[in-house]
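First, one chain by itself: the form predicted on its own, in structure tokens.
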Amino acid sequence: MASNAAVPFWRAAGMTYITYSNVCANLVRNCLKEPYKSEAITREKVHFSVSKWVDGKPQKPIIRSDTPEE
């Protein structure tokens, strides 16, 4: 059985590494001064497509854009 002494604090807090990384990135972006802050926020946007599969064939993809809520 492994000891919990070496568990990273983000895991001990019940976060995944991706969640921890996103929190840190948001904090850094919010600490920047203009014009760097607005440039960093525009790079934060993520676009991706989702396709459902039916009978082994992909359906028409849906383009999604996940941006942080303000």
Given for the second form:
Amino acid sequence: MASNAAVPFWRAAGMTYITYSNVCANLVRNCLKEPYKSEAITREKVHFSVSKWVDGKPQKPIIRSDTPEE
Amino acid sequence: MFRQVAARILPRSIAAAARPFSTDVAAASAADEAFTEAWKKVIPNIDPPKTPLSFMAPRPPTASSIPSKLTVNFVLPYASELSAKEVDMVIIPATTGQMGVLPGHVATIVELKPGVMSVHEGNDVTKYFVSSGFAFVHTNSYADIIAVEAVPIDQIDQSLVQKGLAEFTQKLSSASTDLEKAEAQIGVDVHSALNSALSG
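To complete the pair, please output the form predicted in complex with the partner chain; the form predicted on its own was given just before.
In what comes next, the whole complex appears, and the chain from above leads the way.
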């Protein structure tokens, strides 16, 4: 069993499967007709905040959001 | 010396038991019998509590003869498109090409590429464009197909597809880093698949 067998081109370029899958999904969503397109875009909005913890204390969070900041 | 004797005895008993294949899973029982038996022995007066097993639907057993219909579960992150739907055949866009799944198909796990999935039920064919995902076929003729995004073909806008294809082909020729090339290649792949879905 070849362990370094033909990896997909996106993995060879350093992309993970999740990134690849999300990119594909986004491209498909952008090619839809209205009104399906606007429904799809609102459905897939992402909002999360990530903070690294150092010495038991959270550092400044990184907020990643598709909704405009209030 | 004793180790040799034990070694000779052991393989014979295992061979006699004829271990089943790991792909032939037994039908799961609906209630946890061993647990309820043990409970009743120790605490006969109180009803045994329900275990998680009793809340789950038992796995449908693998029939001894090939069933006539394939049961399909097609799910997306936001909706369950098909839930335990009995169909004759599904054709899924595997990375290795279009793959037809009939009842009695061997157990398989496939990665899907952007392409058209068609569900055949009698004379009706429903087609979806799937962005990517996985398909699991089980021995009991159940197929679980999971995709991130799947749309019926008539929801795709031809002009946007053409525009996207031209844009990404142009990006592919002008890309410099590996990552840019990969992204542009993904764009070209997805848009050409969309294009062939619309025309095919």
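Positions refer to the first chain, counted from 1. Please read all numbers here as calculations on a predicted model, not as lab measurements. We call the rigid core whatever largest set of C-alpha positions still superposes within 1.5 Å between the two forms.
Remark: with the core as the superposition reference, the CA shift of residue 51 between these two forms reaches 2 Å or more.
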